Amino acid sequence: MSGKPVLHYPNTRGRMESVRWLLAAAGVEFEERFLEKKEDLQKLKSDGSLLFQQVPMVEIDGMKLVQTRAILNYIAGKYNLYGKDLKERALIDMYVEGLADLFELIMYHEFKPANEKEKDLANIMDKATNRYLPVFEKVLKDHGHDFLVGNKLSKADVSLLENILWLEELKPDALAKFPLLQSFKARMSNIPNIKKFLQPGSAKKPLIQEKDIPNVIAIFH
């Protein structure tokens, strides 16, 4: 073993993506096994691998952690990117779950029917640029500071520029009404871990090819 992180996930966003930026963000190298077949996915569940026969999986510090909010909520812990305290603990909790509730209807986007795709990116629009993008130009406005939470740079920044750099590549014009929150992007992205992440060649994941879909679909199903 190197001593890199292992994420063990296939070769497309999904439940890793998250994961993916925060150990970015946090200049870790990492290592990835991507799940390619159904096979893959089996062997890890009859040696023991995930606990609760679910991937995203990621070997680090001699364990195996499943769950994705309990492998982000590590990482975010081990490398500084969860406040200094537990009330900013509970400000980035709070923000990250909101996040989530976002994340949730992009990423499954890509998967809706062709015939779906157009109402689905509506209703995600809608509640984007109502529901959940207003919150965050609110608390930039304000916290008054370059960050969501404290002063410097949390797993709550990190998730923010994730889902709204997505949202742009579904809708380029989707940040239009948000002045603080086009700031807020401009400054995370030039961050000097989460800029070379955004550089072509890094293990971020492009958005998944509807020719790709069906063999992920299979792995899982």
The other form holds:
Amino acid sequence: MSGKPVLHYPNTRGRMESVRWLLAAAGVEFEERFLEKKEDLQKLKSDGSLLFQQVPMVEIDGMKLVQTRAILNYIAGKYNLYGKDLKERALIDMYVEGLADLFELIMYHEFKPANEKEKDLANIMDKATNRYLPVFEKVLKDHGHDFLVGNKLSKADVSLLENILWLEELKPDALAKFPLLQSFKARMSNIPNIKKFLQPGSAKKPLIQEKDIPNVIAIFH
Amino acid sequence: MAGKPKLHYTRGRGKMESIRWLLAAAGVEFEEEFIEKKEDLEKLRNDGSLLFQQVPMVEIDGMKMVQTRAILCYIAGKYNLYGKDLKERAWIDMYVEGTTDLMGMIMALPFQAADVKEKNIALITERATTRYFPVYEKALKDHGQDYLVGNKLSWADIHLLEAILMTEELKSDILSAFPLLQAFKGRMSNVPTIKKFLQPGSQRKPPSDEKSIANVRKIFNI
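Please supply the corresponding structure for the form predicted together with the partner chain (the preceding block corresponds to the form predicted alone).
Full complex below, order starting with the chain above.
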């Protein structure tokens, strides 16, 4: 029992990736137990380890936390990435929830059938460039600070960086119209904990490859 | 301008209903400005009042808050319905996410084709009785207390009551295997602020009828 958080999920990004990002940004080392086949998920269910029979699940501080948002809120609160008061938390929550909506679209993109992919990507980029990215560009412009809320790193910044980088994997010029987001991305990427997470060999997961998709789907169905 | 919180949404339940529940349970009076037609939504968008061009939006404490969870977390925090520390908050968050998933399934039903709807009603019933309600029944059984977390009313209890009542509208005997949830429902319904909210004439909204669903489709283009 090392005392490090233990993450239970398949060896892919999915809903666990935001948790990996936040722990890494907070400088917290963690372990991972990968679900490789259906039986692994079954075992966790039969053990009574999954409150609602679902992963992500994170063992942390004597709890078996489930539900991505509950996990992220706990980590953010524990490691001071959640603002200094209720109002800062409100802003962080608004930004993170908006990004979560965008993330839902992005996350499922790789799983779309080939004939739907182009239209799906167009929809994602439309939402990103017209609804979400302008909001964060404006926030940074209005206060001129390095971070989204309270002039201090928070889970909103980590979530924004994560989404920006994934968008750029899908379309390299995603940030073309957003100069402040481009400099935000550069600044954030240089924060030591984050820089480390962005290097090869870290716990950051690559985009899922087509050949691995059937295996991941099989675990859950 | 201290003022009451002001809710911007359609007259239906939708994503705003949990917010109405939480404010009511906290004993907070609020005003509502209803979106009756597409132009009302457009006006809010053009005013720059909607951060992501979406409702719910709640004017509260000088902010124009959007995103249902952000609004609920703020209200819960402000009115001491969010536990006493990080660990209690984690439990409340987990429980609320469960009831959110369940209620989300029910909320989607009016917008589905008849055959999909029938299949989903069966799925909802199964999930409610095998995935979700057993969790809350067990939580109450294990600690033997009146409330889900920390022996004190929290957002988790209010959200669970809302979910129970919503599921019962779908299948009236859904709690038949859950005696502690039945007692919980009885107790919670008698909390004065909640009892008031459950009475006719309150701001609690009824389930949507076909006409209001058609209007919602028009307003949101869905």
